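The data below hold one chain only, encoded as structure tokens and taken in the form predicted on its own.
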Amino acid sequence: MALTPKITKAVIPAAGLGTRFLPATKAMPKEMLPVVDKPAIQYVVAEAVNAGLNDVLMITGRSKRALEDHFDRVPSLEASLEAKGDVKKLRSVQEATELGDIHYVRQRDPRGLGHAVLCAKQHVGQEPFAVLLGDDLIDSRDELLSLMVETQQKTGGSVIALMEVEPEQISAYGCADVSTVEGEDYVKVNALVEKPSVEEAPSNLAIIGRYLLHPRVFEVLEHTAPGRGGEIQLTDALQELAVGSDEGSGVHAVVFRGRRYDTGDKLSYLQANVTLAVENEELGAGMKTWLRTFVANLED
């Protein structure tokens, strides 16, 4: 069997309008909203780089210039911090610019996640690659991407990340029908359904925002018709790969049981900030003290 190419490229779709966070996102990309002391997108880029995926392509849209600026150097700011001897802040500023090799492509029309991934075709070429959605933050202490890379290297097809959710919540996600693979920690995906009703869902295993994709997905996306919401759905393309028999077909999954922070809606975003602030080395002790007092004085 031919060796599977090493995975070094990550695609991060970041063209969404962020309407759920208006008016905060009227002039600021939703990906730049801070989670404690860093923008959400920086956590995602760092996750990719830490898994060895140091060639990062962001799929952006209009009014997303702040993303490029954040990962670029600002020599005047760095010089000012250095002159003040503020080494800690200097390193925090430089951290974003030193993460990896970051490229940008604009998605001109908002035609869905599948179309955003298709925009990466020229950059990715004929290599397997990762897709990371910025709404899902995976705790850096929990393994996910590295396990997905290992699974893709073993299976040669595409790999998705799944997570168990409450059955009544499955309609908010893509859902997978799976079967076990003897002797392995991963599972085989038999079918995928985008946001099924509770009654029609084949399981409570939800697709979360991490994918390891075989380049054949581009060929499938090119003829994938618009699906739910009139958009080109990545789930529909993966469904075709899951049931296909051509080279590059086949979809497997890693079931993630670690810590995931959903920043895709206001409540979950606030919960992510509180959770990570409590665990922050600098802020944690003070945050815990305040929280205990705050909760003790809450009224129903």
Given for the second form:
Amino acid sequence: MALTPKITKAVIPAAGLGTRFLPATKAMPKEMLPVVDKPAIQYVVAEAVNAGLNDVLMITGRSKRALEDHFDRVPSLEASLEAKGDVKKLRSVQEATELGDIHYVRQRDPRGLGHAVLCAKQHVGQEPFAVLLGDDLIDSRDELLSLMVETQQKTGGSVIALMEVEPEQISAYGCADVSTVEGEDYVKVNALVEKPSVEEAPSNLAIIGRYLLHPRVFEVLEHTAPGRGGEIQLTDALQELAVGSDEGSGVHAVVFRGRRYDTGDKLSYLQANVTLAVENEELGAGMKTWLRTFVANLED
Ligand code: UTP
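Having gone through the form predicted on its own, I am curious about the other one (the form predicted together with uridine 5'-triphosphate (UTP)); can you provide its structure?
Time for the whole complex; same chain goes first.
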């Protein structure tokens, strides 16, 4: 099989309504909620850039200004920090503006993740590309994207990321029916279903927010009818690619066993903050001391 072109473009959908995190997300995208000291989306952009995906397209919706402003320079703030000689804060402010080449496109109506991805069609063109969900954090100590890129180079088609969840949690995710591929770490995806009931779920393998997609997904998304929740589901388009035999079809998956946080979910968001604060150079020691006392005094 011919090598597929190198992947350089990342699409980051951040136009959802964030209803699970209301009222915090009433006037602010959930992707802007801080995790320790940076908005969640900054971790996601950094992950893309660190994997060599320097061309980032963000799909924004209402309240997109906060997102654009965060990745833009604020000369007056920088000048003020420089005048005070506060190099550390100056560097932290500049960090977000030095991450790759960020472009924006607006999804006028939040008609679902599949529709958000379709908004990237013109920017992406005819190359395979990555999709990283703006509210899904993969711990930077655990490898995922690079493994997916390696897999995609071998298999062509599209590659998704799966994670084992407790069987009763599967109804909150897209779910995959897979089979092993001899001698390989990745698996072949036979079928996908969005948010199945526990009884109907073909496995406990949940789709998580990292995808490497063949550009044929755009053709499929153009005729994908609204599915679960009345939204155009990326899972439905991927199901068509998984069972198809045309050029660009075929879906494989990497099963991720590392640390992942869904910052659009209140409990997972709080867990991300505690976990990453404990690891933080500046805050870690103080956080651990406080946590130990707090847990020791915790009553049921
Ligand atoms: P979610 O399903 O987690 O987003 O989509 P949501 O609809 O905002 O969630 P809740 O259930 O209302 O809290 C996963 C990702 O896809 C983006 C979201 O911003 C999130 O990053 N998304 C979703 C879009 O960009 N557009 C959409 O129409 C839907």
